[in-house]
Amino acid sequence: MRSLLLIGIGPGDPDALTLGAVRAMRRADVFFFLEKADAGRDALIDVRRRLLAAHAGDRPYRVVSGRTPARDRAAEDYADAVADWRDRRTRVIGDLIDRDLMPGETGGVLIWGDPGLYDGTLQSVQDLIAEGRGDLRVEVVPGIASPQALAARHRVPLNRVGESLTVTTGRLIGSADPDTVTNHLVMLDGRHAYRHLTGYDLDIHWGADLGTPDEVLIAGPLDAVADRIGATLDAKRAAKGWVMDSYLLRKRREGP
């Protein structure tokens, strides 16, 4: 039997690493790093290495790496492009497990945020098991996700009385009917999708690179701060090559 730990490590703040994540890291014999196709993402690998150095303990462990394939972001069919990318990524994960996780060993994957929220590793591993890797036992260690960190940084609750919380993506919020946006948490917005929602009495709580030395927080009426958010986002992306941001959009109203 082989074991694989999918370990949520939070949004980037070392203090957001849970005790459960630390205990899981100290069990692993080998850690699998999936490096992004763009060189700017090497900083994310560096964070993982620092977390291992600080928390994995004194027992020996190995680190092996695979390159995450690039996704065709210009494809007309978004769903097909993502499905193709996930299939190729699953093959990379499967090859690493088959080659470097020996019988009786425990492997670990350090996943940004939480393994169950906008990360495809768990589904990839389930697909690999369905293909015949029945000797692979999987454990999921939850982590602090960026919505939780965002709410904490801005000191606001995610819920409001009598309303649901909708968690969505920039791609979907960009085509949403503005009149339906009341309490929406938006992740993975690389297109400034919030701009089309100005003029609808919305407030925004925005954060980028939460918990890191480069963290930026902006909040206020969307109409007043949209340009500032856009300029900040563009500047950070130009400087680093990537930005991890999320934001809460709320229809302005009286009361909680």
Ligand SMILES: C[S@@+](CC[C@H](N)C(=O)[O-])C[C@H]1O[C@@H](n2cnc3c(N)ncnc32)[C@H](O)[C@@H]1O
The other form holds:
Amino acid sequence: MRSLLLIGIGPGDPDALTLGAVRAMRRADVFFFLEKADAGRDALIDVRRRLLAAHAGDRPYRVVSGRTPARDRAAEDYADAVADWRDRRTRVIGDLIDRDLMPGETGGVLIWGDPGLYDGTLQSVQDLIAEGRGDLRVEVVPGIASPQALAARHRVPLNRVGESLTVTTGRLIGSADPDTVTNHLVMLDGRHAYRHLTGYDLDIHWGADLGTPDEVLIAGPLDAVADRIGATLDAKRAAKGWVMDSYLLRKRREGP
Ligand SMILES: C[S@@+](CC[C@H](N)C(=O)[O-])C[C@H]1O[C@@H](n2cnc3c(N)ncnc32)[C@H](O)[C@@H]1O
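What would you give as the form predicted in complex with the ligand, now that the form predicted alone is on the page?
First the chain shown before, then all remaining chains and molecules of the complex.
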């Protein structure tokens, strides 16, 4: 039997690590690092290395790295491009597990935020088990997800009383009917999708690089702050090549 722990590490603040994550880190014999194809993102690998150094305990463990493929962002068919990228990433994870996780051992993957929210690793591992790795057991250790960090930093609840919360992506909100946007948490927006939603009495709570020394928070009427958010995103991308941002869009309503 081999075990694999998918450990949620929170969205950037080392203090957002749970006690469960620390305990799980101390169980693993080998950690798998899935490095992005774009070198700038290695900063996120450094965060993981620091967490391991601080919490994995004073004992021997191995670290093995695999380079995850880049997605074809120019592809005409988005769904096909994502499926192809996911498949290639699954192969990388499978090769690491087959080569470096020995019978009786426990492996660990440190997952940004929570493993259950916009992260494909769990599905990849389930696919690898279904393919015939019947000796592999996967365990998920939840982490604090970026929407929770956003709400906490802005000191707002994620939902208002009696309302639902929709968690969605920049791609989907960009093509949504603005009149249907009431209480939407947007992640994975590389295209300034919020700009399409000005003029509809929406408020925004926006956060970039939450929980890190580079954190920026902006809140207010979307029409008033959209340009400032855009300029901040452009400046961050120009400075380090990438940025992680999320935002809560709310239809303004009278009263509490
Ligand atoms: C691939 S998803 C991973 C989400 C992660 N599993 C979670 O639970 O938050 C990456 C997206 O999460 C959001 N995100 C992650 N960390 C963030 C942070 N520190 N600040 C702002 N947004 C963050 C961004 O929308 C980013 O595009």
